[in-house]
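The chain that follows stands alone, in the form predicted alone, written as structure tokens.
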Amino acid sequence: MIKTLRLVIHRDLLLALRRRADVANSLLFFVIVVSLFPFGVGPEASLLRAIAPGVLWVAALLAAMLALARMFAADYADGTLEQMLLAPAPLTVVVLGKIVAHWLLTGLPLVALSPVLALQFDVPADAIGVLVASLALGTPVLSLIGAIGAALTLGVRGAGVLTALLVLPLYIPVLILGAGAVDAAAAGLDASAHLMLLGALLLGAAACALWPVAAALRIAVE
């Protein structure tokens, strides 16, 4: 199973390198949205610090959601997904590999870019560390929950809108905890409770998301 997981991740990363524009779209969206806010609200440092947690987290959430459509769509269109269903390896392992690859292509770059973008909002150094930690814990949850929505709407006309309607309500707790952690750190408070709850959400999503995704993919193929 470890070999299958590694092969699925490697395959998806290799395919992404051949479609670099698709990967870059989410990152450019994140950078542009975050960078426009200081121009829109003005240069007042206190106001920028106040809105920074929400702006950074909402932009990261939307950027991660933009990439959900390509998680299973290409494999469904060319018949690769059917071969994955027939493979001897458990489908949950294949699903886990695709979710990990999705996070490596979208969530991890968002985590890496966030400290640089946070400087535009005059975010304190301690809060930047908490921002990185919250995104590192929260973006995998977004990928896991988003995989459920992407699988349920696979092959459906207007799948992007339906996926957004399905996953956005489930994203709200992650958004509240992630932005709340950064806000608490910026105010000089302890953000460990928010981060621990994000970690709990990550463990819960990792334990519960794989089987619904696998079941939804089987239904989509049938």
The other form holds:
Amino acid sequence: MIKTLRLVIHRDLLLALRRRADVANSLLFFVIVVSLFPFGVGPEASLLRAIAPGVLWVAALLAAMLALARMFAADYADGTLEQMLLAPAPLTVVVLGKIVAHWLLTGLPLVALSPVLALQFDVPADAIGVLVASLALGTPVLSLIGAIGAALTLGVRGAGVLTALLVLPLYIPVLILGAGAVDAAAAGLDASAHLMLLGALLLGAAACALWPVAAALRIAVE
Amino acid sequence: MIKTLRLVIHRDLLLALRRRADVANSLLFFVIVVSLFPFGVGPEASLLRAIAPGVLWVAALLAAMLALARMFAADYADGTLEQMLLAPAPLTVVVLGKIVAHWLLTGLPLVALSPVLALQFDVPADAIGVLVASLALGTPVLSLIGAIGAALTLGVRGAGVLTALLVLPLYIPVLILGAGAVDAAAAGLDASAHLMLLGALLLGAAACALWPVAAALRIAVE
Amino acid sequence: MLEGVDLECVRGERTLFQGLDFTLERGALLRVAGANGSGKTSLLRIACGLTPPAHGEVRWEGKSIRALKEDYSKRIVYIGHANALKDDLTARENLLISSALAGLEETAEQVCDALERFGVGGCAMLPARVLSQGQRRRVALARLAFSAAFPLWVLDEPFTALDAAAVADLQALLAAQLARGGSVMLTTHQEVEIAAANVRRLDLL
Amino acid sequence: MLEGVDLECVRGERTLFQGLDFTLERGALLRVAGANGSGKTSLLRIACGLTPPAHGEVRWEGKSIRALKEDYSKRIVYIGHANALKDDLTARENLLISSALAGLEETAEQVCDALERFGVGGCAMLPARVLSQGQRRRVALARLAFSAAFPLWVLDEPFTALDAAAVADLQALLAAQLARGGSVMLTTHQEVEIAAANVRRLDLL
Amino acid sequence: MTATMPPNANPGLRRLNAFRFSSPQTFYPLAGKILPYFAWAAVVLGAIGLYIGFFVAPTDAQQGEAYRIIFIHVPAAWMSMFIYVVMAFWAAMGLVFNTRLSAMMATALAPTGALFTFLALWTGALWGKPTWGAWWVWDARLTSELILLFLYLGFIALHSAIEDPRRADKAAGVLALVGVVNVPIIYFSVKWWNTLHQGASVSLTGAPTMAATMLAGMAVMALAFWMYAIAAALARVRSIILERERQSDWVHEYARSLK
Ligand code: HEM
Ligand SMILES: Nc1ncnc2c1ncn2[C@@H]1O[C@H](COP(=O)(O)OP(=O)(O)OP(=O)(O)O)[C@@H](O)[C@H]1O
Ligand SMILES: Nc1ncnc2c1ncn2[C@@H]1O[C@H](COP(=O)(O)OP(=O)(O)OP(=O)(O)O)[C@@H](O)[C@H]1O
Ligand SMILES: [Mg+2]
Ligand SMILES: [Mg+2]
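Next block: the form predicted in complex with a further copy of the same chain, after the form predicted alone:
In what comes next, the whole complex appears, and the chain from above leads the way.
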């Protein structure tokens, strides 16, 4: 089982290495969204500082949402997904591997890059720490929940919108908690309650998300 | 020639009718981006009003950019593009048809919906008129410029990022002019200079964009 | 008349063929044969003008196809490996659009007749997505049923995925095209007999 | 031993087949034949457990494959219409990964040998994207070269796009699988002779 | 008996008489027979409930007349959650036993559930303006109720986006089950987080803190909504059955008998 897990993660990372640009994609999207705001809103520092947590978290959420389309679609189109369903390892392990790989490729880079972008917006140093922590806890939740949406809409007409429609409502709590944590820290308050809730969300999602994804994949391949 | 133009537009609209969700896609994306901000930034009315033009224009730009991926990719993948190159009509006509259809499906709905979203942010009525005018002039420019990027990166590994990198620098003037026009109107100033410049950009793009797109498509199919 | 003169094709670092000449007269069929990867598809794409050859040129009635451009496009039908079907459109819509794009003015009935001829009349109203592999191929090939006006057909593996009945239908269409003085250039791995005098074979190594 | 009992398959509003029974013994080959769209692919997918039948069940050694789940997956190799190759990975990497996913522990050399056997040794280091149609199929099929341990092979149109040499290679592999007591279930439109006693044919209408 | 069973029913179920009505063909006329009773009950109870709410119940000391929204708001909010649970239950039955009727029931319930959710949100917002001074706040209960609406809409959208009805049933069923986690969150949100929204004032264990007439009004309205939900679901499931089974002989016969 561990072997299959490692295999799936390894495969997806190898594929990403070959298409490095694809990984850069969601990172670049994140950077673009965040950097376009000063152009649109104007360069006033206080205004920018006030909207920074919101902008950063919304951008992270959008980047995660857009990356969902890539999670299973390619494997579905070229027949690899069928092979995964027929593999002797349990499907949930394969699913876990794919989600972990997806987070490593789309979530982790955002977490790593966020401090730099936050500096642009003149976010105070304490709040930056909280920002990184909230993204580190929140982006895996986005990947886990997103996987359900991506799997359910596989091969469906207009999968993009549907995924968004299914997944966004479930993302909103993450957004509120994440941006709320940074806001609290920027205002000098204690953000640990927000972060604890995010952590609880992460545990809950990790425990509950794998089964529906596996079931949805089975249904999609029928 | 007019017949081919009409055929291509008709075909793309028919396809869109079949995958209504795909059209809804960029519209929904626009709505989502705009509506997520209150969650992230908090519901303070004055803050929201200040960032409204920026948020709306950035969202429109992102929606247009993401829709580029769909402009030629499907036709390229399933062999239809080859058939278009082998069609007796000049390729630039086909290209024009595809760009017009693309704008009708992704630009026009944004223009139509923007007043409603602007109301959410409490933008003054005058400024809403300017917003609609700026989007009506600006979104076709986004489609025209975007088509070049989309065609150049067809079938290239990591097309997404590349398109973004190629296209964004050219988009930023549109963003600055568009958001600037709305800002000016919201501040009670005259926005017509901004709008005239946007109109000039549109004429220039329409005159120059078709040929490079056609050339890029020929190269992609080789 | 189609002619290839001193053609060379390079893919990546491999030269697939070099100094290749061929001619295809009216009423003749040229079957390009060769092992997998020998460059048959590449040659067909060069002959259509989709890919420029690394060296040499292709001539139609003595003129280079590079110079003829759209005038050449008006004369050929190319059906490649890919079926060029839109998954979301029905078989009928797919065919209507591909014929209109080729400059034909087929009516819905004519299109349905063509589908009927290829044994996929029953699928006319189904989206291409749900069709079986062979049915998709049949829909793509149904275009040939009203392509009599095109003097040159270029077909890449037209027989794949077809069952015996569809193979026979296609053979009949090919024979008719040759009989009326049209030309056909195709590749196939299956041994297929076409009842015509003028069948030639070009072997790639 | 594989058995299908009273199988029914419904697609959209069409019933493709109903009350279908089949058995496939060790050392036997079952060729599913039928016109395009008759439901061959659907039957193969039901036999693998990818699609549940609308009615009836498939049994392996007497037990329902629904109940066996992964125990059944451990016994079959399925190669579908789609080649399941990643365009960005090389032929060798593709094969390494698909064998690892199937629970095998093939080394890089063994994988290269398998490619060599299928005449695509020269392409081992090329990304699958640049391969020709037939070469892609060969790479997908190369997996069979080290699938001797799997008692059941289910192959959907394995011969498409293959040239004569590759067809012969595959025939030899199939004969070996039958000789060692394995079973094969396949579809094909091409008439292909397999030198084995126990070849049966199931016709779908 | 066996002849009336759906062909894809679990073989184990065929032997059980209790599952007789899990066949669409037998359920269709039954639903048609009981439907009018529920519809009339809904109308009558609704009239009584509204009368109590608007004429019998006394004016509230703090909130004046605005509080009367409670007679719609609270029952609607209850129904929105309850229907979701029922829908998820049918979806689970459909996934586990592969019975067609269960999935049809789930599909039939979704629009009614969405309607009640929308009603709860709308009346809540109307109520929020006079009491909290805002139409909307991002409080945990309000947000989770909004998510419930999106879950219903997502269920409907996913179901209608997939053409093959069997696949649509299964995929939407998985989504319904995933969404169940939201229901306890809505219910307990006021307990877990201290928010603007009212905590539970009606409970089975504790003594009610409300006036008896108010309680009666709410209870009658809740009953009325129940009846309406059942009637609407039955009506919808009947049309779903006809649509799905339009190929079958019994529907053809039924259509002939109508002429
Ligand atoms: C859009 C805004 C609102 C939403 C989404 C909403 C949602 C809900 C929900 C889901 C329930 C049922 C939960 C339960 O049974 O415990 C409920 C009950 C209730 N709501 Fe609201 N509500 C909103 C606004 C309001 C407002 C503004 C008030 C009054 C100030 C209010 C007062 C109540 C009361 C008194 C109950 C009954 C609680 C009980 O007795 O258990 N709600 N609401
Ligand atoms: N970048 C590259 N580097 C090396 N070889 C390449 C590259 N791109 C393509 N090729 C080779 O070019 C050939 C393409 O051949 P083509 O598709 O024309 O073959 P074909 O004769 O049609 O084969 P098939 O019978 O399999 O369809 C293949 O052998 C492929 O490996
Ligand atoms: N939604 C649908 N509505 C109607 N018919 C459908 C639907 N989905 C699939 N079909 C039909 O089901 C059949 C699928 O057949 P399948 O792919 O099993 O055929 P096959 O025997 O493998 O054919 P081929 O030889 O072409 O590969 C096709 O006839 C197709 O038209
Ligand atoms: Mg080829
Ligand atoms: Mg098939």
